[in-house]
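Take a look at this single chain in structure tokens; it is the form predicted on its own.
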Amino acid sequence: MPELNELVDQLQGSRFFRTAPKAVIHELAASVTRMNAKAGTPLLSKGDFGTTMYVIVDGRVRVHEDALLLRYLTRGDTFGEIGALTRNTTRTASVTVEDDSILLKLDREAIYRILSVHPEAAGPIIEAMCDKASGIVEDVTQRAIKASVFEREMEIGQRIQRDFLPRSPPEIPGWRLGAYLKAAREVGGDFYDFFQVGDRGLLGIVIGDVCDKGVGAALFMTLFRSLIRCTALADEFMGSDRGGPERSALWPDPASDAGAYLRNSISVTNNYVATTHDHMSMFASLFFGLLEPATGVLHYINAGHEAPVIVGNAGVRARLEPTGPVIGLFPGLRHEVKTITLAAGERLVAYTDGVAEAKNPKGKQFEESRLLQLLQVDIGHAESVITTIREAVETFADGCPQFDDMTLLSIERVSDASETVSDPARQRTTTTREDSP
């Protein structure tokens, strides 16, 4: 047991006693607890009634909610004060001990027994309360400020990862084109893209999802994003024409050779994220597509993506399974193309994972199985199938937080090459980019 003297000394030394006159800290010190507290050891729970206060004599603790840290506490700290001074009154937050720590406890009988024997020392403590109050309201302050500055740069990350996508689809004769994104956080991880290829109209078509969510997916998707166009306009941005170098082996001719064009983006790509940004660990799912307009026929790679529907007037007729792993965990990966042809009234429906793993308040995810239900039946045109399904899941989820992002592409071979929408206006309303929850 530690001498009383020392005890004293172990009071007076912290911030919150410091002014307390020295008859009321000797009669503190002789009811105070000492005690010894291991790393991990909860002290106080949020929510909870308590009647104790705490002086950290050594070590440190952990003043938190959840997860979530709000500040440290060391040496001459307290905490604990709200419960120990006021009666009916909750923790307001949760406090562990972080490294091993040596505390004074005080309880608020003793508390309250030695202040009506000493009324002049409820003075100093009112006082400790207030510049503790104080100095909590910086410390929010200054969060404030911090949590201002990081909006703003979210805002401006939300437009620039905005204008990675397109403004809205092209305008291909005999198609509707349509696309909706929305991302879980204020950034995400999904992307999907549309670009015209070479002077014989073909489509690129892209629609990925990289792991994780928030800024770490929202930076990789714009690199992934820009590997895959870059790799796939190569001659576009490169050709002699514009002083870059002649063709050669490393960029393909999309029209004459479609599957080493899209083994050509693909493998780059990969080869380029998972040697460069390999002690990340990050990858992505990812389908590419080139279309010919003309014919219908699809060529594509499916990275370890979710398999896109190929939906007719008779519901779903093919599912374009994957040919390949995800992209950029490992060098040399080789992905086998496929083809597929689109006939006039089929669609092509493209989606993420986060369109059948949205939960509803029970935790039930919407499931695959739903979606392909709705694909059975004909729900009208490429922006109707879209707007159909989105509609869905928010039915679903029922106000349920959305967990993760959740992208969608119709791609229709309209019946008649007169019914192709041509009004740029209306052409818009197929794409929409949202961009927070």
Contents of the next structure:
Amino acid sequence: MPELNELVDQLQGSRFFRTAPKAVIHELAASVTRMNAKAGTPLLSKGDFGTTMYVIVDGRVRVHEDALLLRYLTRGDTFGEIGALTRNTTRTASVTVEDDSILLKLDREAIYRILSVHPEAAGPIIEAMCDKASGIVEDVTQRAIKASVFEREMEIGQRIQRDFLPRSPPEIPGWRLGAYLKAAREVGGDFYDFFQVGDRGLLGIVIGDVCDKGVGAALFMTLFRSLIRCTALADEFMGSDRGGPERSALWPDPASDAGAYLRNSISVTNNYVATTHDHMSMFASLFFGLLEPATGVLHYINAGHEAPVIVGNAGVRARLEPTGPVIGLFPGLRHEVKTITLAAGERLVAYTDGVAEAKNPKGKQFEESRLLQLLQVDIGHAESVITTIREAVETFADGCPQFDDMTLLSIERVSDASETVSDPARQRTTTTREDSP
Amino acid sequence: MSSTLRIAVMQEQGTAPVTVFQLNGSLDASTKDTLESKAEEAIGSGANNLLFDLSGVDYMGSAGLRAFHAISKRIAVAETGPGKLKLVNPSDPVSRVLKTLGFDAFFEVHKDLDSALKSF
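Provide the structure of the form predicted together with the partner chain, given the form predicted on its own shown above.
Shown next: the complete complex, the earlier chain at its head.
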């Protein structure tokens, strides 16, 4: 048993009791229990009722909410005062021993008994509680300031990332293009792109999904998107420097060799990320198609992406399965290039896995089969395909927060070539990027 | 949201010594680091041929591929010389993920433990 004097010193050494009268400290010392607690021992659990407060004589404890660390407390600190001094307040946080510690335990009954005999001790105890509360308020204020700076930074990031998506799909005679992207967080790893290539009206179509979520995925999204766009349009960029439209001998001509053109972009992008950022183990699944609008011929590489669907009046006609693996991890990959022709009235529907993996409050997934079922019946033009799928997913999810970004593209060859999308109001409805709240 | 992944590590002898990781549970963003540390522990103790038995994995997301990529990079500079990372026994849902992402371009995927062990 420790000497009473030693316990008096230890109590007086704590910030909470340092101004308490000597007589009170002596009585408290006679009522405390000293304990040795091993690292990992849980002491308080948030939400429980408790009547004990603790003084740390030596060691360190962790104040936390589940896995989230709130702060460490060390020698001279106290915890559990709110539970010990009030009858109806539960523990406000959990406390677990971080390093082997020596603690003094003091019970509510003893504190109130001593206070009834020494009412003069109430002042110092109220003062100590106020000191502690003001420290907590200051801490909360500092955290709120940091959170608001962080929130502002995320808003800026979100605005900048939005600029990495097309403002609206290009207008192509005889085609209707629609796109929808909803990020699960402020920023995310999904992306899509449309760009016109060369002087023969070819259209580049990209949909991609970078692994992981949030800021990391968003940084790599901008990298993958820019590398694909830069390699796909390198000749245009160099041509403007050369002052003329002549092609460079270094870059494959998309009009005469679509396969080499697509492979070139995919290889450069893959090799760049895999050799420059290999220690990050980040990758993207990506579909890159080159469409000849005049004929409906679509050349494509599918690098490990969910197979886009070709849909006609009779439902799903073909799936554009992966023609090679995801990109960004290992250099020197070989992707096959495939070709399919979209007949008048057919459309290409591409999406990211956030659609099939959307969850409802019971944790069930939307599933790809449900999506394919929607596509089996004619659900109208590009914008109504996107709206129908989006609404079906939203109804299924029933307000449940989603963990993955969701992207949908619909590229339709209209049956009557004189029909095109030129109505700006319709354009607005077909290009949507929703940001999470 | 966190899931669990139980990992049992066994030493087997194929043509060369092979460290087999029997995985049970979900291989996702919340369990990826555990797998990488277990592999690091084995590589640190001299292992360089690693075989991951996926028969007990009921879910694998993109984090699984990230983990295997990181481990394969680590094996390439193993203290005992560069070794190999192979996979065996993927369950049906895992097989679908491997197929879509194109894992076979990166890693050998075997159907049974015997042939996997002999392949090292």
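Numbering follows the first chain given and starts at 1. Take the two forms, find the largest set of C-alpha atoms that superpose within 1.5 Å, and that set is the rigid core. Keep in mind the model is a prediction, meaning the values are calculated, not measured.
Superposition on the rigid core between these two forms places the CA atom of Thr231 less than 2 Å from its counterpart. Core-superposed comparison between these two forms: the CA of Ile102 exceeds or equals a 2 Å shift.
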